[in-house]
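The chain below stands alone, shown as structure tokens; this is the form predicted on its own.
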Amino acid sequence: MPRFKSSHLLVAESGADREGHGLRRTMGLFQLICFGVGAIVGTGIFVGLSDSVAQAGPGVVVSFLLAAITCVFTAFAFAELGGAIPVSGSSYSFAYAGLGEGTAFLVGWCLLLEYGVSVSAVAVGWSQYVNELLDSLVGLHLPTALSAGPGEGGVVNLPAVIVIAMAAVLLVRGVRESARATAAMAVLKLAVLVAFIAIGFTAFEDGNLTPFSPTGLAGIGAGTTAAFFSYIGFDAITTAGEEAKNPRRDIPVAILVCIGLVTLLYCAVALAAIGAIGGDAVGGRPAALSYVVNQVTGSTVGGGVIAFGAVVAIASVVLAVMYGQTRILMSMSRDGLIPRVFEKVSPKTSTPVAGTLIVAVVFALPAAFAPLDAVVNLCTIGTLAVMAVVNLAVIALRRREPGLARTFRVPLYPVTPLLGVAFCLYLMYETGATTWIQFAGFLAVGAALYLLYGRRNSRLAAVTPTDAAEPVPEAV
């Protein structure tokens, strides 16, 4: 029989309506929005835009919108569940309450893939823009041996390791310091992207948008899958459930504001870039935004400013996503499904120090040495699977706990979560057969780990069925 953990037990164990397990409540709505923007806006737009344009041409704007629609449906689900169950476990905890322990473990396993690959890929992208910035400032390039992994002709990607180490230091110091740094970086990178849009539109030519979809609907579909990587990270907002001042109110608002803001930004950046120099010139080009500004202004100064913004932007993604990963692992450890070292919170800094350092080492290794292109699609399909599960968890919890206090409700229920599942399945299909085979193998490894360790050590097994299933009274 599957084991379920009720929402009231999740909240009670985490202390989410008080101070969560030694974590301090320091994040207000503005910090949560900045945290969300920090987790989303980074490599996807500064580095990945060129890949999406290579697939879809000017039609990449439609690709961004389709990816955004997929995220919006799921954002509604995250908003409802994040307001009702404000705990650090995010998707993992929502699946535990709605679909059972086994599904929750696999969700946590997929989140390790999502966050691990995305942080490592983001760190590699950071290395590219560090080189671009050094070139603009002093005409210097880091040697390939120290700025690329073995698969790209180098030895070790040292800048990628450095940015992960810096994020780990900030996270260990405390969530207040991390939130302040994320907020400052989020504001800066938004200003840089707005400046890019303004510069790009000064050279905008309608003819650069034709043909709008050179590879047809298939290209737009492939571009959507590539563009989706640009949105990965918005769910990290829900991992701040135990460190937000008013999580039941602020988490739903922060999620929806972030998705809307980021979508407008991405579409405007894509139009400005392609309208300025054409899709063929943007597609497949490293550090594309700096290149566009250099071409428009005829100087490397503007490109250097964009490179600086990218360095800041990508660093903030590393910080925010690593934060989310440590909090999810903390929740899984609290439930006994993974070793207890991840749940230990330092009384001095109120942060999971040991867990953060372990995550930093695990994420730094592939960033330093491994070619990540081959697993980006695997990361995407794992993320989409988690999002589909979150939509299903909304439906399951509406039936299992109809009296649960919900500060936000998914509109047009149950149509909206079902559409969220459908859009996720469509994008999963677009990743291709090879990715599906890889994903099946990845899930098989996760299921084996659950059966061999997680299920045997689960603390829920020691909780009485009444305690585990007791509903939360409806809020007045």
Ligand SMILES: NC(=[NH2+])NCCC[C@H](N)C(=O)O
Given for the second form:
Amino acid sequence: MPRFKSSHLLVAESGADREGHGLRRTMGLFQLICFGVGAIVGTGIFVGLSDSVAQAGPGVVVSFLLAAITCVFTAFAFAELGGAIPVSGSSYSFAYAGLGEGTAFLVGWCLLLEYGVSVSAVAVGWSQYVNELLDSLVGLHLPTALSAGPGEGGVVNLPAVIVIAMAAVLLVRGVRESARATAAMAVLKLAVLVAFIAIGFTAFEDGNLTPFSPTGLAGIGAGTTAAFFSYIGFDAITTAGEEAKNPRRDIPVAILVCIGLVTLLYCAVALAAIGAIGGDAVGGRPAALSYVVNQVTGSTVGGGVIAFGAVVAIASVVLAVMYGQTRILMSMSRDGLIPRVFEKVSPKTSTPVAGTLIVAVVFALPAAFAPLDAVVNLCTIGTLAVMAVVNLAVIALRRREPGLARTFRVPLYPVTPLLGVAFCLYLMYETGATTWIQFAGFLAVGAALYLLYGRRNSRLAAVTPTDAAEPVPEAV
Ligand SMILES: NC(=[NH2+])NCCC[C@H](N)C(=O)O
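Switch over from the form predicted on its own to the form predicted in complex with the named molecule, please.
What follows is the whole complex; the chain from before opens it.
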């Protein structure tokens, strides 16, 4: 018999509807949107675009639209649950309320792939662009020994470690400081991409878009899986549930605004890039956006500006994703499913200091030393699995708690969440057999940890054996 945690209990324990629990409510709608853009727009468009173009040609625009559709269904689900249960745990907490403790633990476990592992991967992408930028600015080239892991012929990837350390410092200092930095970075990266679109379109030629789909449907499908990574992160907005001023109203709005904005932006960037210099020239090219601008303007200044934009953009992804990871671990820790150290909030800075430092150290290690290409697919499949579960949680919660106050409801229920599940399963299928085997192994380890630790230490279990109706007494 699985244990469920009612939405009422989740909200009551987190102190989400009142001030003064530990975390501080400082984020308004604008900051939430910036936080979303911060978490979403990064390596996917600045680094990954050329891979998707290599697979799909100009048809990549369709790939970006398909990836967006997958995300939109799921974004509706996050909007409904984020507005109804505004707590830091995001999908983990939604699963706890809708599908029970075991599923929730596995969701939290998969979130380590979506957040933790992706932070390492994104930090490595950052390192590449820093090298680009230093090179174009001052002609400085970092020695390979210090800018790549052992897998790529180096010793340690120092820039990747530095960006994680910088994010950790900001996060420890306070949410207001992080939110300010995030807002500034989000505005800057949007400006850089809009400038890119404008420049690209001045050189637009219809001919560059033909043949539109050189590799056919298969290419567009493969491009979709690649493009999907660039949309990941909108769910991170729900991890700010306890730090938003008016989460019930603003979280759903911020999610939907972000996904709409980012879809338009990505499609326009892809069209501008390919329209300007053609799919063959973009496909597979490193730092493709800088290259396009250099080609169109005939100088290297513009490309340098784009590289700067990429450095800022990717750094803000690291910041936002690390923030999300610490908040999710905090929720799991509060529930007793992982050790208590992750839930301690410093009274001085109102941030989970120890948890943040642990996350920084643990994910800086793979960023410094591990070859990460191998794990990107694992990160994608884990994210998709979480998304599928969140769609199911919408359905389960409508049944379990029909009276729950929902500020946003998914349209066309239950068709939308079911389509959300279907799209996620399809993209999971596309990741291939090797990834599935790795993922099965990963889940098995998670299940073992739950049985050996989580299940026994669950605070919910200490209250009542099944569904708990009363809030657990405050532990700290
Ligand atoms: N949970 C996350 N936000 N993961 C990383 C997202 C990566 C981001 N979409 C990018 O393109 O760089």
